[in-house]
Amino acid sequence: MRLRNVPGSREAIAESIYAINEPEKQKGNWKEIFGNNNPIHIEVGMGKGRFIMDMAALNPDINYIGIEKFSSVLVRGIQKQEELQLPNVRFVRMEAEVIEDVFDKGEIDRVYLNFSDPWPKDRHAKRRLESREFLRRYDQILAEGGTVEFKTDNRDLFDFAVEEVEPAGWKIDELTYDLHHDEKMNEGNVMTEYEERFSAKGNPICKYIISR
């Protein structure tokens, strides 16, 4: 279970050079934050940041922004980044629902969704990051040819996500129900902390890549 009450976490985030405060003021200007014109990939719900920092280390020509709503979790990623000092990583504490207020149309090239909260009750379906409501939001910020990549061990959530693709006007480019045994899709796969934990228990990992 995620920690949600770390004393001083909000203050640490506000003081960090790697966290962007008042991110809505950067809308349309994110490339200036990094000082280059490299593609920008975001992870919505980055947790402690292992995945996004591993990706940034492997791909120095891509800029990464980690989004997390819980300050007590985000601060762990900031602490790790202060040790690594990767030049192509920044963090934002925010709710995913306001993503259109933070990023301009065409400003983002890829969205990663890793082991998202399943919101299992039907009345909460619109809160799922893979819902058609959220796909509409991603559509507003993704560049032409941009993609969304989603991984989970929750089969019910994955089935829901797959069913949402077509009604939202998207298409499935690649899909697997057992990522680690899919030679093509697993090539170059960077695991998250949850992915390591769940796959070690024998849980198959589902993944899709979708585009408009």
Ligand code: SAM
Second form
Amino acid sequence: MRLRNVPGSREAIAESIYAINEPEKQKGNWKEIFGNNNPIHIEVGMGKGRFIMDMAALNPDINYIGIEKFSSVLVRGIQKQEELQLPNVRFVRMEAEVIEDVFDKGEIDRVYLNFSDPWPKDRHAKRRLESREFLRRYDQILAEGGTVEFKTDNRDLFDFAVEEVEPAGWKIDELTYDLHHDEKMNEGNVMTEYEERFSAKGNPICKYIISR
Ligand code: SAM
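Same protein, the form predicted together with the named molecule this time rather than the form predicted alone?
Zooming out: every chain and molecule, the one shown earlier first.
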């Protein structure tokens, strides 16, 4: 994600009704925000939020929360949502490491990880959103039967992610190294911004779905 300082982005986020600015206060009560009991799916590292808004438009009976650490990126999603006004989307600007402070046990039904930052140095492995440290955090907030779905074109990151699954006490439900040519897993696939960019260059897209 190319980062530019977008002047006024913090203010725009603070003012938006679609951004939850004190997310810790919402812990255990996220359903109240949406005013229904529908399942809640989150995307960690949503970037400009195209995927999550497309998903929300397609699935009005699911609530979506997009998480992004940079306000300069998140503000683009907020601007788009101000136009679309999808009732089932909210955004949180936060560092995903503290996700357990924001969501209660079992409050979330699915976690999407799309084209996560690779953190290629070994000493930064714990920062990868697919590391066992993060899987432990997702375990805390996911409901029984909840899943994590991860897509990337980065084969090294994907191989790391696959190797983390078992030691973390999870299991692989579905896996492909070429999503767009996998008829079953590609059915209903909604492309992310990065997915469109990298698949246009000819890069195969890897995907797994895991559960405990
Ligand atoms: N998911 C989008 C897509 O597929 O088009 C964006 C992918 S972009 C490479 C990764 C995004 O994740 C960046 O915007 C980055 O700021 C965000 N991100 C990475 N680590 C994060 C973390 N620990 N907490 C919150 N956001 C994070």
